[in-house]
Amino acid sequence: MLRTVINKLVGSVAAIFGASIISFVFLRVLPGNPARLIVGPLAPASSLLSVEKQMGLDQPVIVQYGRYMTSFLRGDWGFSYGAGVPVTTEMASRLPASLELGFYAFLLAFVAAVICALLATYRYRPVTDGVVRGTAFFGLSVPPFWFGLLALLLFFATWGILPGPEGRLSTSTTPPPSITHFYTIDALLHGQLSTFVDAVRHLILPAITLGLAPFSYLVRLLRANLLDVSREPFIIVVRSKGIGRFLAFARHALPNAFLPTLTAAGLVLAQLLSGSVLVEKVFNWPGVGALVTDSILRQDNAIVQTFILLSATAYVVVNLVVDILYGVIDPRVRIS
C-alpha cells in the first residue's frame, strides 16, 4: 500500500516537473523577450538592458527557470498590466465566483448523471436508454459556448424566462455580506430570500451550460460501468438470495459501478476549467474564467500565464489524489 503511494507520488512528481518545463518554455522561453513587452516596443535599448537585468534575463536558462518556479511556488505570479493590479490579487477577486459556478455545475452535472444512468441501466428501457446516450453524445459534441449563447437566446431574449448575461446578480440586487463568497450561501444565511432567488435564477444557465460537458461524460461512464456490473454473476447471486432488484442495484451495483467513476475525477475538472474560460465570456460571469478570455485580448500575458500554470497544478494535484484514494476505497487495491 504505502508503496503504491510512494510510486504514485514519484510519478505525480516527474509529471509535474515536466510540465513545468513545457510551460516554462512556452509561457517564458518562446514568446520572446518579456522586458521587451513591460518596457514597451520604443523604449532605448538601455532600458530594456536594465529590466532584463533585473528581471534576471541574462542568466542561463536553467537560473531563470529556477527563478520562474520559485516565485511561482511562492505565489508571486507577477502584475497585471491590464488591470494594475498584481495577478494574485486580480485572481483572488474573480475566484469564488468561478467556484461558485463550477460547483453548481458540477453538482448539477453529478446528480444528473447518477440519475440519467440509472434510468437508462435499471430496467431494460431501449428507448429511454437511447436518449439518454443521445444527450451524452450531444452534450460531448456541441461547443460549450455556442449552446450557452443557444440557451440565452431561448430563455431570454426569445421567452424571457430567466435573465440575461448580466453576471451573478440582477443590476438592482446588492450582493449579500461576504462569508463564503457564494452569493446563494451567503443570501441564505441573512436571511436575503430575493437575493437568494436572483442568485439562483442567474446560476441556472451558466450552470447547466458548463455542466453539460461533464454531465455527459459521466453519465457514459456510469451507464457503461452499470451495465457491466449489472451483467455480473454476482449480482444474479445477489437476486438468488432473495434481495430484490432495487437493493441489489443499490447495494452492489451502484457502489462496484462508481469506484471507476472516481478516477474521472480529473477530466472532470479539466472540463471544468477550460469550460470556465469558454462558459463565463458568454453570460458576463465575472470569475476567472472571463477573466483570461479578456487578458488574452489585451495581451495580458501575466494572467494567462498564472491560470494555465495553476490549471495544470490543480489538475495533477487532483489525479494524485483520486489515485490514492482509489486505493483506500477499493478493497481489491486496498489490500493486495
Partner chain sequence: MKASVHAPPEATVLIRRRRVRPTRWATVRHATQFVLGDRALAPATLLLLALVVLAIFGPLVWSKDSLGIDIGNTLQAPTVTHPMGTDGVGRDILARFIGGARISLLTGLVVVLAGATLGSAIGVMAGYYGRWVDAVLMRIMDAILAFPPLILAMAVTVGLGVGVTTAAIGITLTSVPFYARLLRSEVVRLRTLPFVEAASALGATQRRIILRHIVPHLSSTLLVQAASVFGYAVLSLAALGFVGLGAQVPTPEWGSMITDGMQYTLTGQWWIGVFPGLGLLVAVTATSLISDRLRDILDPRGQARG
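Now that you have shown the form predicted together with the partner chain, what about the form predicted alone?
Shown next is a single chain and nothing more.
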C-alpha cells in the first residue's frame, strides 16, 4: 500500500509539472505581448523593449519557465499588471468565493444524486425512474449559463423570490468577520442569522446552476451501479434476514455501488472548486472564474498561469486522495 501511494505521489507531481510546462509555453506562443499591457498601445518601441527586459521576456522560454517555477514554489506568483496588485493578493480575495460556491454546489449535487438514485432503483416505479432519468438528461444537455439565465428570469425577474446577480450578499448587508472566509459559516459563528440567511439566498440559484450537470452525471452513474449491485446474491441474503428493501439498498447496495462513483465524484469536486467561468459571470459572483475571464481578455498571463497550475493541482490532489480512499474502503484494492 505504501509503495502504491509513493508511486501515485510521484506521478501526481510529474502531472502538475507537465501541466505547468504546457500552460507556460501555450501562453507564450499566443498572439499579443504582456508588456504592451503595461506601456499602453501608443508607447514607442524603445519603451516596450525596456519593459520586456524588466519582465524577462527577452530571455529563452526555458529560462523564463525556470524563474517562474522557482518563484511559484517560494510563494511568489507574480504581479497582475491589469489589477495592479500581486497575484497572491488577487487570488486570495477571489478564491474563497469560488470555494464556497463550489463546495455547496457539490454538496447539493452529491446528496441529491444519492437520494434520487435510491428512489429510482430500490423499488422500480416507471414514473419515478422516468423523472430521475429525464432530469439527468436535461441537466447534461442544457448549457449552465442558459439555465442560470432562465433561473434568474423566473425566480428573480418574474417572481421576485430570490435575489438577482448581486454577488455573495446584498448591497445593504455587511460581510461577517472572516474566520473561514465562507460567509455562511462565518455568519453562523458570529451569530449573525440575518447575514446567514442572505448568504444562503444568494447561493441557491448559482449553486443549483453549477451543480445541475454534476448531479446529472453522478445520478446516472450511481443509478446504473445500483441496478447492477441489486442483482447480486448477497442482496437476496440480506433481504431474507428480514431487512426492508430500502434499508438493504441504503446499507448494503449503496456502499458497493458507490465505489465506482468515487472517482467521478472526486473529479467533479475538483472541477467545482476551481471555479466556473460562465456561471460566475451570469450571477456576478466575485470568484476566480470571472477573474480569469477578465485576465484572458487583457492578456494578464500571471493570473491565468496561476489559475491553470492551481486547477491542475486540485485535480491531481483530489484524484490522489480518491485513489488512497479506494484502498481504505475496499480491502480488495489493498490486497491487489
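Residue numbers count along the first chain shown, from 1. Just so it is clear, the structure is predicted and the values come from calculations on it, not from any experiment. Here the rigid core means the biggest group of C-alpha atoms that line up within 1.5 Å when the two forms are laid on top of each other.
Once both forms are fitted on their rigid core, the CA atom of residue 135 lies less than 2 Å apart between the two forms. Superposition on the rigid core between the two forms places the CA atom of residue 228 less than 2 Å from its counterpart.
With the core superposed, residue 284 shows a C-alpha displacement below 2 Å between the two forms.
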